[in-house]
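What follows is a single chain, given as structure tokens, in the form predicted alone.
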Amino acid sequence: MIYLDNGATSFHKPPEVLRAVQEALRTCANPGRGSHRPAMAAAERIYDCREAASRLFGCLPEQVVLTTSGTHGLNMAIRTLVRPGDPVVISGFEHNAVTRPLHALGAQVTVAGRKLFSPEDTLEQMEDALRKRPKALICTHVSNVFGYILPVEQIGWLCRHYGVPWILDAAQSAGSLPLAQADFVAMPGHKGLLGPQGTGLLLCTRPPEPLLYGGTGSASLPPTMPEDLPDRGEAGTLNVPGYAGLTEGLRYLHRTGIHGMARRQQQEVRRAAAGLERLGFTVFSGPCQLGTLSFLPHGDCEEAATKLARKGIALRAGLHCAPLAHESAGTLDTGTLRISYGHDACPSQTQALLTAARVLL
């Protein structure tokens, strides 16, 4: 099987990730809930994860709040900055993990920047919206549908200039691109960070408002959640085996370097785009693109994905949990076929895709 669905989850994990999960299941108890050896081993695994994240992302270990997913982190960050009815700015390429929490809050949402692969339009529209001093700006770093890399460094500068706090959704960029500094940066552990599902990170410059309330293994007497990071965002028992695996994914990225990762993904996206265009498909590609590419077959996307799966090509069809992005690009009625490369991106994957794609002609 040629796996090209890393935008959904990385599938071929480094072997050390798998070993760390198994070891934690054998040796670890509940972190912060005892001074015996299994509890202390669990606490060490949790701190190892914070430390590995702090090295990769350039923050303090205590600024790393462990979550169950990128969606969990985004919800926590949004609930911290946004109150019901608040004005909020988002990009035209957001995932439902951003739009649905805002809808639930009844936020007044301004969508700024809807031209695909146009950083100039994104910045111009966002600056116009920021002049009105919204309560927050929330944007993805990389579109999960089209791979468009938004100009987040400049967006961060604009937010600081206008005094507007912001949240960065790094679901498709963490592990491949350097991250901009935001008030909150949310990411899953199971995609570009190569960890297990059920893990995530929220990088915080301030204590978040909790989504869950309960035991933290510290400060048990007060009826309120602790005020300090990271405990304030971590009620309940943490997924120790999952975070042990994520630690090894983070260490793998630190050893191998993320710049080479991004370069290989971009090379294969350009190669795939050129090949698919030669076959006559409509392809969405541009200069500001990471490892994700969408294209349109000559028929139904779901049927096309099924045909490719029979040829051993794993990709995704549909709206990809991001209808706003499809609305921006004009593909809301059809959806797209999406290929998304991972840490193992290589020419043989692209060649296999192009050979199999002939079944769609």
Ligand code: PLP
The other form holds:
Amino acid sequence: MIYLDNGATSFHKPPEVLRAVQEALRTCANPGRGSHRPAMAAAERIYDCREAASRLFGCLPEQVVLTTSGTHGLNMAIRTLVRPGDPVVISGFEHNAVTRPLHALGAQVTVAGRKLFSPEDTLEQMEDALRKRPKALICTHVSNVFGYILPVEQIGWLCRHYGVPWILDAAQSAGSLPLAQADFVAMPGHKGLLGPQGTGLLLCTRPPEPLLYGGTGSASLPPTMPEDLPDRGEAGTLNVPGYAGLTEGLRYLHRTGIHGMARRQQQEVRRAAAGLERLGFTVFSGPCQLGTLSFLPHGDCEEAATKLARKGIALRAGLHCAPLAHESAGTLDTGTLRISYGHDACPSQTQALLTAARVLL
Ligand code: PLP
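Previous: the form predicted alone; requested now: the form predicted together with the ligand:
Below is the entire complex, every chain and molecule, led by the chain shown above.
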């Protein structure tokens, strides 16, 4: 099988990730819940994960709140900055993990920047919206549908200039691109960071408002959650085997370096775009694009994905949990077929895709 669904989750994890999960299950108890050896081993695995994340992202270990997914971190960050009815700015390419929490809060949402692959439009529209001093700006770094890389350095600069707090959704960029410094940066552990499902990270410049209340293994007496990072965001028993695996994913990325990763994915996306266009499909590609590409087959997307799956190509069809991005690009009615490359992106994957795609002609 050629796995081109890394936008959903990475599938071929480095072997050390698998070994670490198994080792943690064998040796670890509950972190911070005892001074016996298995509890201490668990605490060490958890600290290792914060430390590996802090090295990769250039923050302090205590600024790393361990979450269960990208969605978990985004909800926590949004609940910290946004109150019911608050004005908020988002890009035109957000995932439901951003739009649904805002909808649930009844936030007044301004969508700024809907032109695909146009950093100029994104920045112009966002600056206009920031002049009205919203309570927060929330945006994805890379569109999970189209691979569009938003100009996050400049967005960060604008947010600081207008004094507006910023949440960055790094779900599709962490592990492939350097991240910008936002008030909160949320990311899954199971996509580009190569960890297991059920893991995520929220990088925090200040303690978040808890989503969950409960035991943290620290300061048990008060009825309130601890005030400090990272405990304020981490109630309940942590997924120790998951974070032990994630640590190895983070170390792998630190060792191999992420620049080569982005370059390889971009090369394959360009190759795939050219090949799919040659076959006569409508392809969404542009200058600032990472390892994800959407295209339209001649018929129904779901049927096309099933045909390609039978040919051994794993990709995704539909709206990809991001109807807003499709609305921006004009593909809400059809959805798209999406390929998304991972850390193992290589020409033979693209060649196999292009050969199999003939079944759609
Ligand atoms: N944001 C974007 C852009 C995503 O692509 C995803 C997942 O696909 C998420 C948020 C949510 O991440 P998770 O599935 O880990 O909750």
